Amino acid sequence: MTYSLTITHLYPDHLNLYGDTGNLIVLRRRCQWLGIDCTVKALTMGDRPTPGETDLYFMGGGQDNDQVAVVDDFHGRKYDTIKADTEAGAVFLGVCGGYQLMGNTFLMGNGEETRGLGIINVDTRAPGSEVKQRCIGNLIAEILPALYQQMLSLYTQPKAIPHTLVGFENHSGQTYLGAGVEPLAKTLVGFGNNASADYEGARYKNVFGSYMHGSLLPKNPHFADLLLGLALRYRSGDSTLTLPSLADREELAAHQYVVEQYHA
């Protein structure tokens, strides 16, 4: 059976820092290798999404003024459809500034707190006096056990995958998880959600947020497969659907290099 997925890139002309469009390249290429028909659509200012069309939404980061620019457009034209899709099980990935923007409120560089998109119950606040530095550098985090087991369950044949996620963080905003939201992973190197947190990222249903960019998915093919597998299960209605295993030699070598270089 041939499967197909529709991926929607939110605000690619506003939220496009740090090379995070590389995440879309990875998703599209892995679909190609797995024999999945993949359509990538851009959804920008003024556009309205079609209910039930998208299987996986992606949103990257941007400058503060770019983040502000999209909020009114999102609530006026996109919120109802995207919120309904994600509540029904569509996948959503927000990275760095996109992660902050997904929440209820987020911090601007001038200290003003601005409404977020309201896709996930998190808040990003201005650094307090206890925060002495920007959260910047390599980030390594151990995937939480339940999520790791779900990753393993997505493969048709058993596959050895890392217990970690790796990336690069660069943020001053401090993100805090609200009720009903779980972290992605336990921080081993770096900061993660905030300067005093033990955890990185967030998950609610199939909605994921992470501070890891540079890009996230090329060095974490197991996380890319999780997103694709969940999107396919959503589209097909088959909660037992599994993916063939790709070799991922170069991808996992890049992942392991980061772990060996920065995690003693």
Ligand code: GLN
Given for the second form:
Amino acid sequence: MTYSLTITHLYPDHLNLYGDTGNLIVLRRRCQWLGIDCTVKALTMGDRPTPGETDLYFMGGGQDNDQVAVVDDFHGRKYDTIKADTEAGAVFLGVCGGYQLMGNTFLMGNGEETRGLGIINVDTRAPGSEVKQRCIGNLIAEILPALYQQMLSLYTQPKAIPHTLVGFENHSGQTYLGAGVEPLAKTLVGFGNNASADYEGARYKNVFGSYMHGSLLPKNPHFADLLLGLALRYRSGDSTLTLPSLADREELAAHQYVVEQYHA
Ligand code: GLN
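Since the one above is the form predicted alone, can you give the form predicted in complex with the named molecule too?
Complete assembly follows, chain above in first position.
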């Protein structure tokens, strides 16, 4: 049986820092390798999504100004459909500025608060006087047990996957998780959600946020497979659907290199 997925890239012309579009290249290529028909659509200012069409939404990072620029368009043209899709189980991944934007509110460095997209119950505030530093550098975090088990459950044959996620962060915004939202991983190196938290990322249903830029899916093939597997389960209605495992030699070597270099 041939599976099909529709991936929607939100605001690719406004939100794309540090190679975040590389995540789309990974999803498209893994679909090709796995024999999944994959259509990638761009949805930007002025466009309206088609209800029920998208299996996986992706939104990259951006500067504060880029984030503010898309908020009214999102609420005016996209919110109803995307909220309904994600509440029904469609997958959504937001990275850094995209992750901040998915939340309820975003208090910018200039003191102005803007509303977020309202897709996940998190809030982000730029640092006050107590946090002067940007969160910048390599980020390594240990995947929480329930999420790790779910990752394993997505493979048809047992696959040895890393216990870690690795990436690069660069943000001033500090994100705080609200009720009903779980972090993805415990921070081992770097910061993650905020400078005083021990955790990185967020999850609500199949909505995921992460501070890991460009290298998120290229260097974490197990996370890419999680997104694809959940999107296929959502589309097919089969909650036991599994994926064949790819060899991932280069991907896992790149992952391991980061762990060995920066986490003694
Ligand atoms: N504007 C956000 C911040 O600096 C996010 C920047 C980014 O996506 N790297 O907090």
